[in-house]
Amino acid sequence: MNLELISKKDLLDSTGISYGQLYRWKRKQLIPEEWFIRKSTFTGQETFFPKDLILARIDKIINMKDDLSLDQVAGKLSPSLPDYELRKSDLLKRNIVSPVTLHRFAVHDPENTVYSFELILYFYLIDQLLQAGDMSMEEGERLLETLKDHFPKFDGKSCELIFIRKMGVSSFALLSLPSQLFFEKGVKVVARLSMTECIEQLKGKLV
């Protein structure tokens, strides 16, 4: 799974933003430090970016910055989890997570149980994959365990969720960005999800 990169020059040309804007957005933490990838080329050291991620991020910044300050935009785009809680009953009323998913993964929790944003994020991810038909309930249980065990280790840094399957056997992984992965023949990548993008989506629904 080769990560497609775009050079800084091509990025500036294709988006129309300036060098100054790019680095101002970096200083404001609108663009993660780890997306600035230094590589050796025949002309010397050049900066590259993960193409799909940076183009999507710049498009969001441009669309948001007319209505919000850069600090407000940074808050919406940050991979850090907000200090936000919601009761199980309200999670259902607002249709954030389906009743089927909560019945399977939170069946013993009373309706007045209060969930952190982090746990809501886990339920939300599982629900999205289940509703897309990409994952079984049993796989959802293993994904929930994987997220609980490993996602907090990233401590606000960008990461991706990788969901693969080979000959009916599935696996999950969380990895830092940017990254390149290469799998043996026969491995199907069921889903590759940016956790930052999922956090942004959930913030839009909740906060």
Second form
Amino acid sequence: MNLELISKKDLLDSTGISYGQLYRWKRKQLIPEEWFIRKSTFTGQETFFPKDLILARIDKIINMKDDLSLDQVAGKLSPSLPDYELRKSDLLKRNIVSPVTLHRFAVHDPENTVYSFELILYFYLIDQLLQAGDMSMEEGERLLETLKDHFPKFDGKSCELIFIRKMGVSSFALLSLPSQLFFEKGVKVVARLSMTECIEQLKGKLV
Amino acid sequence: MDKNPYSNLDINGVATASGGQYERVNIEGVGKVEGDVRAASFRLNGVATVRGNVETERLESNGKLKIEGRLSAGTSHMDGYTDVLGSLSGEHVTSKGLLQIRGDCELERFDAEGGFVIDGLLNAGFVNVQLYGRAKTREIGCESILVRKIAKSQWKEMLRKMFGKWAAGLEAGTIEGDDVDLEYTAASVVRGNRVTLGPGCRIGRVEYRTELKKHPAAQVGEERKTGDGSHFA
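Please supply the corresponding structure for the form predicted together with the partner chain (the preceding block corresponds to the form predicted alone).
Complete assembly follows, chain above in first position.
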């Protein structure tokens, strides 16, 4: 899979923002460092961005900055996990995770168990994949294991979850961004989710 | 006086101290700090080396300061020679003399009198450079930048003695900003909204959105108007 790139100049022309704004947003960490991809072209070094990611991000910033200060926007967008905890019963009540998922994966926890943001994120992800019909319950258990084992290692850096299947055999992978990944023939990419985006979605639901 | 939970670090004369969290760091003379330092304020008169990162709200340095890690400072005044092996981040830096940053530099405002060398990207809201030495950086990205050459000063004489004779000037790979106003600058690419090029500029390619003002003595390889109305650019 190849990430489509957009050059800085095309980005500024198509979004109408200025160099100053772009650099200011970078300073405020509204745009992650790893999206700035330096490549040499025939005119010298140029900076490129992952097209879909940066366009969605700029759209978000422009929409939010009317109501919020840049620092507040930065807080909403940062990939770091907030200090946020929720009881199991509240997860159900607020419809963040469906009862089926919780029943399957957290059946042994009493109703008043308090979950950390990370764990809520894992349940949320599994719930999303299950509801989309992409994944079976057994695979969900393996995904939960994978996330518990490996997601904390990224330590706030943005990463992606890849879910592939070949000849009915499925597997999960977490990879740091930006990276390119190529598969052999016959591999079906069932889902490719940006963890950062999931965190943002979940933050939007919780707060 | 028990209001502050942390003690002060005072060095008078020649001494080595350990890093850590302090209320105030005050070095007069020759000091060395082993490890990371966090302090509300950091003052130096003389020569100091910090073998680690420095995090402070106010930095004031007179003399030679070497930081072998990252520097993050709210406001800094640096007179003399400052060498940071890591990156520099903060709100406002005023540098008189020579500033050397091996990593990236992220600031809201950067005022430099004299020379500087930044190996990475200089990203600042407002960049104000008064040249009388050689300034060099890979890349500048900012809201507005103003580069001027100062005719005469004592510092210039001293820098010339220290580093031999060279022409004062700014050298950069790319300079990008909304308002770009340059003098005595050599750059391969300058991109901006309003671009003004004064005497002594040697620019490979200029891309501008609204206007370009050019001094007759400025050399420009290629000029291009981009965006906003010219769809064929």
